[in-house]
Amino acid sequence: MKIGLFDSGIGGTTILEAAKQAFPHEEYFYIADSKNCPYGEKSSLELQKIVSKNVDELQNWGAEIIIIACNTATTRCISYLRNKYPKIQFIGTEPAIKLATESNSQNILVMATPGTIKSERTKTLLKENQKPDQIIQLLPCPHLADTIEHNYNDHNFAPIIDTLKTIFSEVQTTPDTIVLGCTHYSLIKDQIHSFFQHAKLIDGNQGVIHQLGKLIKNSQKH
């Protein structure tokens, strides 16, 4: 089966590697859309045009399943894409808020792009899953995804640490769980841990792989 993935750069490679490991016999295509990074600061109309172009390209390569390996593009565009491309099976990536609330976490920090934080989908996830005794702080992380994009492959972590210092200065209480609501953030788990050593870090990657497995199994029945 041909599986396409796209993200605003290198962040989605964490999902790509997990997919290859889980399902090594499938064929994968990946678009690292670095020139449009970050997605989180684009208007809805602009983002719809960008993601459509990526889907068109993956469709031309024969992709039958497309993974939106980006929380921002998922939370803001997945309904639009499903309407526009009814024959393609889409899998989205969204902040693992449900997973965090199902654990024994009392103090949850959700890190994401400003676009993901403001999205209706994030509000819905909170409303559906937050328990009365849980504190959940939404932390917009402007410029973190593009800072990672431009420095990670060069192993230049100083600008990333500086950006994290600024972002984490807004954190009001020490979290026991941190939701990484952007695939880029999964690349810098060690750096995030250096600020909150006892926090558990959660991303949405395993949920994506689980859903991919269901779609592959389904396709084999037909």
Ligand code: DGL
The other form holds:
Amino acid sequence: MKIGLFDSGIGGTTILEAAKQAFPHEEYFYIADSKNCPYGEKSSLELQKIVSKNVDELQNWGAEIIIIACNTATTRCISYLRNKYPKIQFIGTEPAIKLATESNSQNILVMATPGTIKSERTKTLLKENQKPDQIIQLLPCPHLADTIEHNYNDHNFAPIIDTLKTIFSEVQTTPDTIVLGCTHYSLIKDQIHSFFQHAKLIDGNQGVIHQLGKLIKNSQKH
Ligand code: DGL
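Having seen the form predicted on its own, please provide the structure of the form predicted together with D-glutamic acid.
Below is the entire complex, every chain and molecule, led by the chain shown above.
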């Protein structure tokens, strides 16, 4: 099958690699839309135009399944895209709040772009999954994704650490679990761990791969 993925840059490559490993015989197309990074700081209207352009391009390449390898585009645009492109099967990536709350975590920190934190989908995920004894802190991380986008490939970690320092100064308690609610953050697990050594870091990538497996299997039946 032809599978398209897009993100505002390199963040979604962790999903691309996991997909290739799990399903090596499928054909993959990836758009690293770094010229529009950061998505997390865009208005809904701007974002809808940007994601539609990516989907049009992937559709032109013949993609039958499109993985939105970006939490921001998923939480803010997946319903819009499903309505606009009914023939395409979309898989979204969303903050793994459900997974975090299902474990015995007591103190969960959700890191995501300002756009994802503000989204209705994030509010719903909290409402549906938070247990009464769990503390969940939502932490908007302005400009962390673009700092990673512009420095990670050059192994220039100092600006990333500086941005993390500013962002983490807002964290009052020590989390036992950190949800990486932006695909770019999966690339800097070591740097995040250097601030919270004992925290378990989780992202939504396995959920995406699981969903992809189901769609591939389904298509083989037809
Ligand atoms: N990688 C993205 C996400 O998962 C987008 C970050 C951004 O461009 O702001 O949210």
